[in-house]
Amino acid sequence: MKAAVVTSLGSPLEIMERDVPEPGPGQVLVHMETSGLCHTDIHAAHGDWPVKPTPPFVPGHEGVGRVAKLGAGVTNRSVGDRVAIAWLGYACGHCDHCIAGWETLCEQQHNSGYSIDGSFAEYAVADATYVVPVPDAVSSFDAAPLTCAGVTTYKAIKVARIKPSERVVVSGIGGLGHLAVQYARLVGAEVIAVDILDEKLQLAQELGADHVVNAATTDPAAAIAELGGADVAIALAADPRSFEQAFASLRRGGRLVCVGLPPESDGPMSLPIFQTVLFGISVIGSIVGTRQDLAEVFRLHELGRTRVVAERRKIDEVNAAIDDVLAGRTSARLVFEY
């Protein structure tokens, strides 16, 4: 099978021929149809974060395909099922986090395309319990970005506990941000989109943003203050400065939801203690979403509540695709089709 492989951190991915893997007990072999390119895949390939993956490995955690083979003991999936391979590739299922419905905090978890091989290949092995069925009405092309970009922003909107009519800033309008705008609108928010590219802001307006701010030409905190300040800021751009700008845009009692993960080399986010305490600001970390969250994301899309903006690519073009993402030349998400 063809696979895009990270052979050394920081080097271009190599397109290689590999043997089709065999599913072990409790696993399924998935014949991939699509796989989205997430910025996390780029961070993984570059070794940007403190906990680094070990080469060689296959990135990818927005994979959608058909079950081609069952491992021993698998009874909850059937050959031919269309499923999604998400970031959460495995969790223990019995720790306090898993039992409480926070499987994404499990300390024993494995992550697709990071600690285990992912979906940048024609076939991938996955835990049968942690793949998520894709409804017939959701195309494999749309399902791929929803599998991470969708569920990650959906979860961020959930943990923000947004009330109807609250003012919500979405900072960074890309693969995640264009979906975050839609989820914020679904819960009744007044949405402010912030980005440094006018074309991304135009997309946000097309998707229902009430206000847009170009952070390259305008101080976003000052512009948002003129609107009355934000109740919630969803920080998606992988840049600590954008997190600080998002914090500065909050009114008293506001909530900053941290989602994007900048490279370790970019340094930490600066958090002013005085304003945090006196203004009663909450800072919340939001990490992807659970299998139930993803099922809800698929259901919303099936109902026609969301729109995925993405471009088609082939896996052979993976390095050019990464360059395009880093240069901001993409409309929202890139999706590899097999």
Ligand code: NAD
Contents of the next structure:
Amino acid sequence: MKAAVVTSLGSPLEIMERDVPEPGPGQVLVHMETSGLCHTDIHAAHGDWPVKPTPPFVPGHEGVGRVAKLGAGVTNRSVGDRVAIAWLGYACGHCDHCIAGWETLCEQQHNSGYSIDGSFAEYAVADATYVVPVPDAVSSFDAAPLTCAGVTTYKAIKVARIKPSERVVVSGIGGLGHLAVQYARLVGAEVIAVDILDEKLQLAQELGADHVVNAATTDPAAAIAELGGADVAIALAADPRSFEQAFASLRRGGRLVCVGLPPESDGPMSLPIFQTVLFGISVIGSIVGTRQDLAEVFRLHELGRTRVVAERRKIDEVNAAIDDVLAGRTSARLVFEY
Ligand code: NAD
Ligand code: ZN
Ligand code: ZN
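Instead of the form predicted alone shown above, give the structure for the form predicted together with the ligand, please.
What follows is the entire complex, opening with the chain shown before.
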């Protein structure tokens, strides 16, 4: 099978022929149809974060395909089922986090395309319990971006506990942000989109943003203060300064939801203690979402409540695709079709 492989951190991916993997006990073999390119895959290939993946590995955690083979003991999936392979590739199922509905915090978790091989290949093995069924009405093309960009921003909106009519900043209108704008609208928020590219802001407006701010030309905190300040700011860009700007755009009682994961070399974000305390600000970290969150994301899409904006690419063009994402030359998401 063809696979895009990271052979050393920071080098271009190599397209190579690999043996089709065998599903072990409790696993399924998935014949991939689509896979989205998440900015996380780029961080993985570059070794941007404190915990680094070990080459060689296959990135990809927005994989959608059909079950081609069952490993020993698998009874909850059948050959032919269409499933999604998300970032949460495996969790233990019995620790306090897993039991409490926070499987995304499990200390035993495996992450697709990071600690285990992911979906940038014609086939991937995945844990049968952690793949998520894709409803017939959701195309494999749309299901791919929903599998990470969708579930992650849907969860961020949930943990922000947004009330209808609250003012919500979405900072970074890329793969994640274009869906965040829509989920914020669905819970009744007034939405302010922030990016550094006008084309992204235009897309945000088409998707329902009430206001847009170009952070490359305008101080977003000042512009948002003029609108009355934000109740919630969701930081999605891979730039620590944008987190600080998102924080500074909050009004009293505001919540900063941290989702973007800038490279460690960009340094930490710096938050003022005084304003955090006196203004009663909450700072919330949010990591992807659960299988149940993803099922809800698919259901919303099935109901026609969300629109996925994406472009098709071939896996052979993976390095050019990465360059395009880094340069902002994409509408919102790139999806590889196999
Ligand atoms: P993307 O490249 O598709 O989008 C990033 C957007 O941010 C682009 O539109 C870019 O123009 C914009 N941007 C860049 N600098 C900015 C700034 N200073 N202010 C405002 N906007 C700015 O990336 P993506 O796939 O949407 O991922 C975004 C980040 O989220 C990445 O760091 C990724 O690793 C992370 N991520 C986190 C989770 C999680 O669970 N917490 C899940 C998926 C992705
Ligand atoms: Zn992702
Ligand atoms: Zn667990």
